[in-house]
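We begin with a single chain expressed as structure tokens, specifically the form predicted on its own.
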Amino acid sequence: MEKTLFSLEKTTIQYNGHAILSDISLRIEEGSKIALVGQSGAGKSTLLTQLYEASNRDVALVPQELGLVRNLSVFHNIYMGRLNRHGAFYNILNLIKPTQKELINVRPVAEKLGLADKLFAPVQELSGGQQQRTAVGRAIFKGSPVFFGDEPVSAVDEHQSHTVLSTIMKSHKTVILSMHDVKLALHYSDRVIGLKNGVKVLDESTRGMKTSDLDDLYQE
């Protein structure tokens, strides 16, 4: 039996008297690859945040607001995924001049995400898609067994989306993603949770599922 990592029981979240999520119950087992789908405003980001904040586990997160340090390089932003593994002096040393050891550690992550030629470029000079891939790289470099991503490929093209999602899936045992692209969601997840107006209306295996099976989620 797989270990349950996250669970919610009849959870309701309100904002200014309006229910963002209503009566949500679910369990997420170790090893799951889950996509949260639904219209914009359906509650996907709220559900992802609730699961993240309720967890006491080691989780890597890519939020919609990427939280990058824009005047620092791709290397430094990816390296920040492991700041808590080192002391302040070591981190400052790598801020001033990256050590060979950390270059060897960080470079393969950047290469997998197509950022090898941008390793020392300031983030503020990158495109939106490159910045998003940098944030994904930081989360992957953290080395957590669980990955949460809030629309982690919304700013990249189709080819890059496959590269990024494949890298995420290979790097983490458990993955939970809020997705707007249902085709990608079904391709890379083994379970899909569908939200509509803050209510969970679908929770099924993706095996044999077609994108048309999700049409009801996007109809008013």
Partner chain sequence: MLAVSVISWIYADIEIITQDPWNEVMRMVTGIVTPDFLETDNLITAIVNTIAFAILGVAFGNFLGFFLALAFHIRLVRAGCAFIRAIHELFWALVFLQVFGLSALTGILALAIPYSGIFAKVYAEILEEADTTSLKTISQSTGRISIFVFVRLPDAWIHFKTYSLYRLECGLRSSAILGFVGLPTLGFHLETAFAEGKYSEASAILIIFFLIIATIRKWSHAKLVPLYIVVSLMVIPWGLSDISITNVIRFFTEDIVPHPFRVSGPIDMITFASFFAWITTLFMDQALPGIIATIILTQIALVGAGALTLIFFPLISPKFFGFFGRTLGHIFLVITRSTPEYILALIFLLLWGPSMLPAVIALALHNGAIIGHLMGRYTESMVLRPDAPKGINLYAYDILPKIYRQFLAFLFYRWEVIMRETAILGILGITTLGFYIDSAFADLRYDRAILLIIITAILNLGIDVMSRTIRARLRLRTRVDLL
Contents of the next structure:
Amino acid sequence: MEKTLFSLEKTTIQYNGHAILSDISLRIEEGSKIALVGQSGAGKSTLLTQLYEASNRDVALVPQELGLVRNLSVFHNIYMGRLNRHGAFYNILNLIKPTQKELINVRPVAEKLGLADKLFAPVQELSGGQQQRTAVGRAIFKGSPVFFGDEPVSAVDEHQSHTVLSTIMKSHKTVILSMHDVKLALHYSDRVIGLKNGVKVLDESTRGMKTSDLDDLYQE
Amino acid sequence: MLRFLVGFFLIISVIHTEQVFANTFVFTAIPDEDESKLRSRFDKVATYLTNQLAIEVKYIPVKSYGAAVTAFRNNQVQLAWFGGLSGVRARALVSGSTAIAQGVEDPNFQTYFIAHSSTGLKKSSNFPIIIAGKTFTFGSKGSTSGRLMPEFYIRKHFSKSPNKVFSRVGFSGNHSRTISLVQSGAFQIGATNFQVWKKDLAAGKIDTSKVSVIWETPSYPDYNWTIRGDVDKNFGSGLIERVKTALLNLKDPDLLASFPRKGFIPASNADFRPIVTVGKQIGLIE
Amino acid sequence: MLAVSVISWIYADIEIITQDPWNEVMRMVTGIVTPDFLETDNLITAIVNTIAFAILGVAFGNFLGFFLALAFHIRLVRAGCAFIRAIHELFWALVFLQVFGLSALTGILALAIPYSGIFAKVYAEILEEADTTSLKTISQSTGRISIFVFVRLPDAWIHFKTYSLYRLECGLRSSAILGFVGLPTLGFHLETAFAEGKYSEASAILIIFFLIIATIRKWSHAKLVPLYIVVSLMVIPWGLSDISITNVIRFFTEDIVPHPFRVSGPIDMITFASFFAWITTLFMDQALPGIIATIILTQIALVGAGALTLIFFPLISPKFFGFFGRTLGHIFLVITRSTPEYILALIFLLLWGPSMLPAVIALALHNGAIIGHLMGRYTESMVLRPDAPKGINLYAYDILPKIYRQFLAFLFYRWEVIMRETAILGILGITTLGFYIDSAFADLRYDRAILLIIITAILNLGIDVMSRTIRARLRLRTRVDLL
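Based on the form predicted on its own presented above, generate the structure block for the form predicted together with its partner chain.
Full assembly next; the chain just shown is listed first.
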């Protein structure tokens, strides 16, 4: 039995008297690779946020809105994953002119995600997919064993989605991703949690599961 | 473009870097009449003094009487051509400073009260009481002939402040402007320095059909050259005496026209005691 | 507020005093069309000084303001900034003239001090509104400085740059104006030229001034800023800056100490009694009439600016005029709003004599042109329904109702600016607070001058608070860095 990292007990979240999550209980064990699936509005993002708040925030996070600093380059955004590891002076130095040492650290991450040629481009000049990969790069660079991603590849094309997702899986022991692409979700996770109108309707191992097994989640 | 700008500004900076002369002797003058060409006029005086004293002498222009006094007080100028009132104020603020010279005309200086022709006023030897209720302009707020003395006579004859005597009181800024404001009718009455009046009249700047003198004040001491007492210590002993000699020997009519004076004669602080008395009386000196 | 303005009209001193203004107008027009660039002594030096003072004042104010913005959550810092920006740069210059004399430092500080207060306020607001979505992903153990420079600063930086450029333009205007109190900038010669009726010379100086302002975007590269600062430091006249610390100490420990305390030996009841008499006289004879005149002038000018805005904004709006008409409108508004109101007032003063009228017209024109420009721009993005009326009907029934709230917001923002300008116009002889301050400096009575300046600042702060309250109550919001 693996160690439990996070757990929720009968959690209900309401907003304006309307339940977004109702009565959710779950346990996340170390080493599990979990996909959150369900229609948009089913409560995936809220659940992910809830788990993130329950963590000590030393989790690598890719929020849906990405949280990039749009005027800074890809390098700086990725570098921000490790902002807490250095003093203010070193950080300011790297803001003004990236040091050789940090370039050596950051470049491989950007290369893996296909961003090597855009390393010094301001993020606001990039496409949606490139921005999403930058946010993933920052999360990976953080070097945390746990990764939370809210639709981290929604704007990335299919071929690159595989590269990105396998990189995420390889670099983190525990991963929770909310996904709308059911095929990708089943391919990369070992456990799938299905939400429908804020209620947990499915929580199973993905072994032997077919995409059609999830159809129920997407029917009115 | 970028390179062009860099080059351009480097050139500007080389040409325009202000040279800092160590131990330059600096003087100023109150801006009492036409301010344009003030610099070209007084730069000639600076050249004269440089030649006479064999040290670097520079003139700096100021915009107001107060600024002239402040510059003198702060030792940014060591010598100044002051009016009676500004000279008294400056010497009160800088102990050891002395009046060393004055214009030939200055011991018997006068203020002219002038009026626009529409008032119908004519010249008289008595103070024109009839000016009450009209509009009136002084010269600069810190001027002796344009403010102190006329205010003194106004208060003396009306026992009231000018604000209560006239329907409107203005400060033109300098004597030439007082003349032109009364000439244009902007003000009905004005008080101006008699030397500037004579100079502008001679230069044909005054239309006597529009503006004329209606009263002349009794005479009083006015302009003077005042020097700081620490000049001997800072610039070499005997300099005060040499400056005085140079000023008294100034005979070039072209240079004298800047003031405008016929020549300079010796002066002392005591010569200006009447100004101190009057200044205290009307509350311009504490 | 309208009521106050109406009452103000009744008490205002509005009349044309000169007998023959048309003669002067003709001479002025002739002068304007025949600029003479060679008449003025030391014109090049004045141009160089104007630019150098502006660059150094804005740079130093920017630097100070940035750090003040970081401490803006402290109440004392906020109040201090509000106070230093409530005092007009010309008043600062008059104060520093006493302390540092006619030195480069006087000019730089006169701009930098009030500007730092303005920068602090605007920068604090920009930082407040910076996009902080990235904050969520950053580890909680990250240092505060690191978070600041990576999260808030990059987003704010672009706004800082835009705002600094705008401030540089204001700085050039202020720098030129400092010449009116004796610093060797363009205003020094401009005032002389106007006052002596040398309109060809004045016209030349104004043309040069407009050219500097109009080309600002061509030469103000961010990369060149360090070079500009170095060059400016080299060219400004340090020669006279024989700054002695004794002067500074004397100013604070003697000059500005109220007269009864200064002359008194041991401080006793009599000292306090004479101080009370001193301050009562000062307040009744100078401060009170000054305050009343300042408020009257401000209110009339504000309403005037509002009325002119409503006439001006259609001139540059594509909803009312074609390309040609709009271009003319733009030229008119650019000239009106880049001419400092101080100079406009001086021109009208020469034409109409020293009543409040010149000041009213100058302030209304300048501020009307600024707000008119912003409103005109605002109408550009408006979408009209296809069957919208045209001309007057479009103006009255469609455009005006839609932009009315925006218009009020801008107008209230300018309220405090107009009051600050009103006070300063006193130096030209209009009996607002500035007149009494200028008189106190002329009489070398710095104790009175400082007290009157503080009263002026408090009046400005009062208007600032009132304007903010009204805007909040009417729920008017707009970008501060536009104004």
